[in-house]
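In structure tokens, the next block holds one chain alone, the form predicted on its own.
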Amino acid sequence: MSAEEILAGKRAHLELRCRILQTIRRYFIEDGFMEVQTPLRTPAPAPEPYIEAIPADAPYFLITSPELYMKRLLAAGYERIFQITPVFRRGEQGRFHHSEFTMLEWYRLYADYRTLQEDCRNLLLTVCHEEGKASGWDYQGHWLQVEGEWQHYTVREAFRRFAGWEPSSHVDQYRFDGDLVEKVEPHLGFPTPCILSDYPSSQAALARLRHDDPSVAERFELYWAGLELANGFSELTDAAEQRSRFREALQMRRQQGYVPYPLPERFLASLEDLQPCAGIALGVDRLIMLLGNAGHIDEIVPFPPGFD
């Protein structure tokens, strides 16, 4: 089958797709959000100890998100705004993953991940009543539905029910992450989404500790079909405590072998005026997969790599 012949027959995904960006925008900017475009490159990447930016022309390295720059933006008063972006991590490939992908992040002032949890509700009845799938639809041999109740567990919950045990506040990190892929995701969003909850203190870099209980983050994900969809959480807008949590991720790369990044200091400076607020990030080629019922990511994009 010739290049143009393998395009062709991804009509049906490509228009799938345009459809859901369309949709995505039009929810954003009725609800009063501000679309915009930060950049592509960076000096100073997020130092999160499992993502790994791409060099490009030093000392940039392509975003592994906006966030650090969207964040900067609410700092400056912004109260709503959102973008749809390409963005890329390094050795990131498979069924679900490409390391160039296309994330939508919102970020709202004065609200917390309980608003987020709302949003990804209203966001999702809107995709799904657009293309016609409000009342369920076959994604690869499983039911999936949008309305009704959706699942929500705690992490502590959804651990000790699928993996038999229970996180503290820190936990040995293979055995999360391990427990988390092989026993708990896969029970998680069937037939209705799921929402993950209040993640262990040590598993949330970037998130606000719960007053109530300072051992967990308000950090939650957001699953369906057992596959991950978003990650939100309300933010840390401590600068002195964010600076001690990026050095302690530093010193876990470095440990890791990996590239240790400059600290972002202009977004550590901007924390002084960034007043209480929440943002999420979610995968949008997932999303689409899940709509269009494409068992692979390299079904919904026009050029995956090898075939650029």
The other form holds:
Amino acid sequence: MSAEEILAGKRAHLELRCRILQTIRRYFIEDGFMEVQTPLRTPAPAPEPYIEAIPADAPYFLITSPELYMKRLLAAGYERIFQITPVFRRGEQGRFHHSEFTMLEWYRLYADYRTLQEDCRNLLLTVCHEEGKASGWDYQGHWLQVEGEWQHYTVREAFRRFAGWEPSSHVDQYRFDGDLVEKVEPHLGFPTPCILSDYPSSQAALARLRHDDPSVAERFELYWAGLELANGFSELTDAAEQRSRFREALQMRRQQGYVPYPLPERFLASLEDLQPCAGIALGVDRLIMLLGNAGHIDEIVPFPPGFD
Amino acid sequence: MATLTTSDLRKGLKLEIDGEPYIITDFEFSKPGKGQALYRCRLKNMITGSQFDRTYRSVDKFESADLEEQDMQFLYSQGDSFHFMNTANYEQIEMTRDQVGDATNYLTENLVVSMLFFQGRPIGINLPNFVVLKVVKSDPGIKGDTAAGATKPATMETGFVIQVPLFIEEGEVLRIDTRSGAYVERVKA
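Take the protein just shown as the form predicted on its own and give its structure as the form predicted together with its partner chain.
First the chain shown before, then all remaining chains and molecules of the complex.
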């Protein structure tokens, strides 16, 4: 097949992408959100242990997420903001991964992760209705539907049920990630989406811990058809705590020989003014894969790696 | 031999594990958004054919398998030993019937095959996709059987028995697909 024929063959998926992007924008605008644009390059990516930023014209890196910029907007009083942006993560390449992919992020002041879970439900309902798939459809041999009760497990419940053990607050990440991928995820989100919530505190990332149970963080992931679609949390607004988590992550990065990042000082300074808030990132490509019954992420972008 | 990292892993890559050569027959990259990457591989032992699944992490390192391909000409067989000659340096090597495996069905004198060596030892033979073999025995087709696609057995010069169309006669030369063992066409002598 010629390159033109390959591209022409993707028309249905590219039109679906176009419609889903429009639906998402309309959904958030109608809900009173403001669309924002923040830089694609940053001098200080959020230090996270297993997310690698791609250097771009030193001292800059391509963003792995617009999170820090968006929270700086929140700290300045922008109450409801969303963004659809390319993000870049080094070395991620597979059926469900591209190292450049499209992220939808939205943030709410004075809200917590429960509100975000409601947002997820309303957003997916809207997208599926717009696509005429409200009553369900087949995804790669699995029946999916958005209507009806969604599954909801805490991380502890899901691991007890599917992996046969219960993660503690400082769980061994090696064992946790292995069983999450191989034993837990394959059960999540059939036929309705699934919320997996309350991650061990050692995996809080930028989430705040639960007041009533500090062994877990107010962090959740949205799964559908075994696929991780979104990660959201009640944001950590304690600057000292955030600084110490970043230092820990930077230390870990150093030990593993990764490129060092500077501490994101402007972001840390903005936390002093940040009110309670919540934010979430959703992988738009994966949502398009599900709605378009695509088995490989290459199918739903015009120019995947190797064809770029 | 080169040291490889998880970023080199892909379908078709050949690795040495516990002193044996393996090929990756299936590969999947998985990664929880905030977690560690998992590189899930199905590995096939290139000598025994046995398969197993293994999951690797970013810190894992690998040795590429010391494999080499050489064009070898089949000379003759004697009992269970098969003799080949390296077409580049004329060195001769001997393989057992077990090592040659199903390729014995297609080996005729002077046929050039691609032989795979692991650390200098022969471990397998890649045949050309098509070979030409002579029919040494085939009963005439049953008269009146005109059903389209009707076939009968024919014994080739190597002893290999395949299904051929009814019009094929003893002494004819046929093109055979070595991947499926199927008759392709008659070759004019």
